[in-house]
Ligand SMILES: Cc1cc2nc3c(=O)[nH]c(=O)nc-3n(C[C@H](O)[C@H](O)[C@H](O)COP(=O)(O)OP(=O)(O)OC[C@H]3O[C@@H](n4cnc5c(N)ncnc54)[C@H](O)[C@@H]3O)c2cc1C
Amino acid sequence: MEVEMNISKKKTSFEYTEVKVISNINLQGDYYMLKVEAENLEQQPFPGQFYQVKPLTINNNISGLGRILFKPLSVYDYSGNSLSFMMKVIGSGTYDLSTMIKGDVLAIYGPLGNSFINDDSYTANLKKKKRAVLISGGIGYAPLYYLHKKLLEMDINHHWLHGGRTADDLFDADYICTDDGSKGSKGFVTNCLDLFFSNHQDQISQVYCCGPKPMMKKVYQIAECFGFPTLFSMEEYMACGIGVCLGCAVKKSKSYCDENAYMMVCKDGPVFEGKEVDWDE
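Can you show the single chain from that sequence in the form predicted alone?
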């Protein structure tokens, strides 16, 4: 069966591109930065999009792992020559990716999904806005970094709040906090939102968020009280990446329900308006 995919202008049957690893660095704790060649990629990714990836070699040898499923990884950064993924080791798949070295071969297809910045009219409108707020938790930092980079390029004022369980989960941001107080302010990143939103209520015009679902639910609830529009990058496991396996379903909010009560994160997202999502599911 042939499926229309956002890889090229032609139809493809799960075709992928083989790219070589440029570097793979342990950032801290369980976090790694995997950088691969990008010269052969036909399309430029946009903030919020992702790729499905699978190692074909590890330590420059045929892996022999027999893995069928690809792993979804958000785009952390992109230039014409390289594509970077920030990942956290949480299972065998991400562990295999973390052990790849320079010269290893990665199977990759994408970019997939929608973006935080969808079209030229959206970008033009965003430039007119006063301030954007980025809120991330843990590995939710990854897709927001590429957005942060694009906002800087467009000279759009923004503020970034990031939280994690411990100092190992923290990366550069304007405001940081940890659950255990090992770095930054102690407590959840959502604990400061009421005060932050109140102090900047007349300036904030867009909220972007990615992180654990309980955190995102709280962000949406607080932002909704202030009337701020929100965009969330949903974190669900995506086995196929094109809406075939139905493994990444999220329920629509009642106000958005039609004949389809569920949305596929990979196909309909991964970026959704906060009001689209049933946060109680």
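Requested next: the structure of the form predicted in complex with the ligand (the form predicted alone having been shown above).
Chain only, nothing else included.
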């Protein structure tokens, strides 16, 4: 369901900011890195948070009125001067974003949602143990990069496993694999998890994951067997982005069922503990 957002620059609750594109690079295959100026942004984003974005100009022309929806994109990187989004072209919205050039204007609002990193006591806890594990599939790489950067800054030891369908879906990580064996090990990223978790059983403090839902379900099941806490960034299809249309609903795990059996990715997430989610839905 496509819903027109009633977002105006003048309204306070969903005020968007206009930012200029610094660069937009095709990384490989359908993947792009869109970098925009961030000086006008009031808030610093945290890992796992996202922005709703929409091109106001494309190739320095006013963008077409037919494509009116804002699209959610995770923070890939943020430096104070610039904000980067890593994108995979899926349909018309991400296609438009991929064709923006230097000097084009992007409307963005955010940062939205919760974060992988909750507060100081959380990171202190994380530091006590020895290792966090990041697991991504395909464009699930995007939100984990900023987390990786923050973990490095906080001196938290971590290991990153990344899988893709083909070599085009691969990016830098400690362990890489492809479904077709075109680069890295052959097979799903989850194939090596049992062994990896067994080898580091006493050290792992937290598992972070983003990728296709079947992959995340498998990661949850394996991590659960080892008793590791898990955090997942869910990238359900979004329409309104503000908790109104219920388009991004994720079913709550039965053990968590109270009066609200569903959680909204846009409003309650996008980061959820693995045990909160009903993975059979």
